[in-house]
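Take a look at this single chain in structure tokens; it is the form predicted on its own.
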Amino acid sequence: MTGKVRIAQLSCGPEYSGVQKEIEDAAGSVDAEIFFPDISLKEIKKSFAEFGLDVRSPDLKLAIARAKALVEGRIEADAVFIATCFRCAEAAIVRNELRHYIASNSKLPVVSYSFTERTTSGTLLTRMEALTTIARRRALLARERQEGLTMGIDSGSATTKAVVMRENEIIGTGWLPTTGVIDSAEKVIELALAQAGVNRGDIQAVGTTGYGRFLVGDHVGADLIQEELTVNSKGAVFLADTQHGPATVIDIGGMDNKAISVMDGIPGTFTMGGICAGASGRFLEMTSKRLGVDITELGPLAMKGMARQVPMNSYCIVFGTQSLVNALAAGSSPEDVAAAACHSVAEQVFEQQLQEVDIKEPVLMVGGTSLIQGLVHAMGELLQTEIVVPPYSQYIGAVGSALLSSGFLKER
């Protein structure tokens, strides 16, 4: 599509708060206006009684209006923004309602927010740009399959990787922490290019993503510079096969934590974020020190743990910390703290990302977190559903970004 992304808005509040010209400014920066779906009072009041849902802000029912007049095509839009004040309990309710309504009776990509007073562009950006993505790069995102000969870079707070593919098979990761971004970019990518037998100039296309996307991309010159909750999600459903019909993926990571609902390889709604990095794999990896060992045994022993042995409270890193302390000190087993530790982020997960999103099986977890075997073990145990690891998870965002990358095809 040519032209501005049309989002539509459907929120309660974000102009008492402040926080609506931060919404327009995200938007802005990546070439979308935000509009809000002109109606009329008869309609308002018809569409209210209808949808069933008994409401009193006046607010609340001029968006569930809205919603209703979008999903009966009666205004056009492009994507759809749901936000809402995350002290307001009735706000919670319909914001979950009409995320769910507009996601199951349209095509519109959809993502709900809570906000705050201190919500700012910066931390929207995001969500924005991958609305707009699925909005003019929706040809791209469907495609199945990796050709030529393509590379991926995920540049990520906590570890940078890379992969190098060859018509749709991985030949070549390379997978480092995090120091300097340019300079683990180019570490990881010697590493695949020395794996994969190749040389940098029979690269044919790059694609780079996470927190280090533009930085990176500049660097290499690359084909596709994108973020990544619609990269992640389509190297998600690539690797687990799962290309055809609905999917969910979860990506705990580093800094925040990512939850999308996918239908044919397209993300269709999607959330991230976090309260605290206590629901991140950054707990985890504090866990992993507080117990002596390194983070890759953290998995096999909380597997041999009981959670519930243990009192734990990770919603803030700090008072996690005191759980850990606390539970050590009165004699807790390093397995059951382990056990706890992975319940612990995969509840917050569950509770903070996992209902803004439809949980369709089969249901992935990727990133680097998804290696933790106990914390995959938790998160099957609050869904009650049998959790897909697909193989290189943990390159995820560097696969997505390879595959998608080929789309951008030439010769060199």
Contents of the next structure:
Amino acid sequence: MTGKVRIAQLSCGPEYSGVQKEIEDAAGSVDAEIFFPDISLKEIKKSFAEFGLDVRSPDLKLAIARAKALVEGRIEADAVFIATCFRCAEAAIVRNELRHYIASNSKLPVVSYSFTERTTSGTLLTRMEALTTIARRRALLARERQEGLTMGIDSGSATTKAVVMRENEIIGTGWLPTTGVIDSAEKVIELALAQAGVNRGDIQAVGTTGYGRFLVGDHVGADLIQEELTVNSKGAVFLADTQHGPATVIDIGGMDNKAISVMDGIPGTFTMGGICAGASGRFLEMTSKRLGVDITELGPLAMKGMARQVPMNSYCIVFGTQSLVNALAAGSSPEDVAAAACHSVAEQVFEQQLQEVDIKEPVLMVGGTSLIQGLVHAMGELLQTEIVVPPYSQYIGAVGSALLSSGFLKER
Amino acid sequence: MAKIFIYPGTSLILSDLVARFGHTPLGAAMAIRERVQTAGFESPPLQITPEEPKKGLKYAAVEVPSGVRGRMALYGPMIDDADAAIIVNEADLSFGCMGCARTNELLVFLVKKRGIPVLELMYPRTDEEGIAFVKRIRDFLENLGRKE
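Alongside the form predicted on its own that was just displayed, please also present the structure of the form predicted together with its partner chain.
Then the entire complex follows, led off by the chain already shown.
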């Protein structure tokens, strides 16, 4: 696809919340344009009645009618952005139903967002970038095999990872906590290259992802700089060998969480949340610190404990830590506290995010937190399914980047 | 005998009509009775605990207020289970009500989305309308019996 990606906006309230410009700026920064599907008054009444959700707000009626026009092909778009006010119950119902309706009746990538007057274009950027990538780079995302000698770098908020791949095999990895963005990237690159036994000059293509993707991408002259929603989906289905058919990818990160519903390796609907650190890997890091164990020991410890023995609700990291301290002071065992912390994080992700994507098996857990056995176990119990943790799951973004960057293969 | 979801769910008249014509009404009374009679709960008056809004997540996302999700925990499984539904629009408060306009919107939508036979009626305001109202319900329920 050349030219701008056209994103249809279905919304209620952004103009009056003062955030319409932020939405347009976010789209503009990834070379996309927002447009409002034009439909007649007659169509609005008809489509709204046919859809059957009898809402009172006329702007929501208009959003429903616009969604129908998109699904029925009367109006063309490359992607859909649904946005309504945070805390509006009626809008929350509509947002949810429209997302399901569009995802199950069309191939349009769709993302929804509930905004406040504080929403900025920066908050929306990763979502917009993922939407446009799915629309613009379907051919690239369809890549199933890594070719040549490529490297992927994932500059995350908590850790930086690098992977070197040759002809569909991982031959070198590097992993370090993120301190300085470029410094950490340089160090993990050296680790991965050393393990792979190759020189930097031999690498034929490089891809970067994660929060520091632009900075690191510029620094190393990356061929592909890509947000983590599409890259992680691709890495997950590649490593789990589930490139065809449906899958659900869950990534509980250091700063935010992603839940992605994938079909044939391409994301359909996704959510990205984690305003509160209580539902993130950060809380588990704090728990292990308080228990005096290394984060790698937290998972096995949690497997020995009973989550229900300790009341813990980490909706907020401060309150979560308070429960943790109280439980230890009351004599709870470190095993039970570790299990409760894992359960609490899993429960929040389940309640806050997984309801917004259609969970289809296999469910893949990826990212560093997928190595915490107790967390995977808790999530499996909540979803009543066996969770798949693919090999190299902590390197998922780097693997996805190395795989996709081989689409830009060149002899250096 | 079919399972008929009634809307408004608390309508005893509607529930009685469905039962009189030989079908099983699915309404609030059953779900509430189940909770009120379940031993071990300490959450008066309806014995609904914070678990109910969590169960309601199957029907409404987390941003939807807990009261809507709590109601959906009661009514959602009934909609899943129903063979047909009777919807009475703009009913008088005394006829029965769900107490929440947002829940009303979602319930009616989910009933229609299921694609089961639905009889949609306006609440009768005169005697003549009342007679026609009962007749239409009777015909609908008898037809369901015939189809079976």
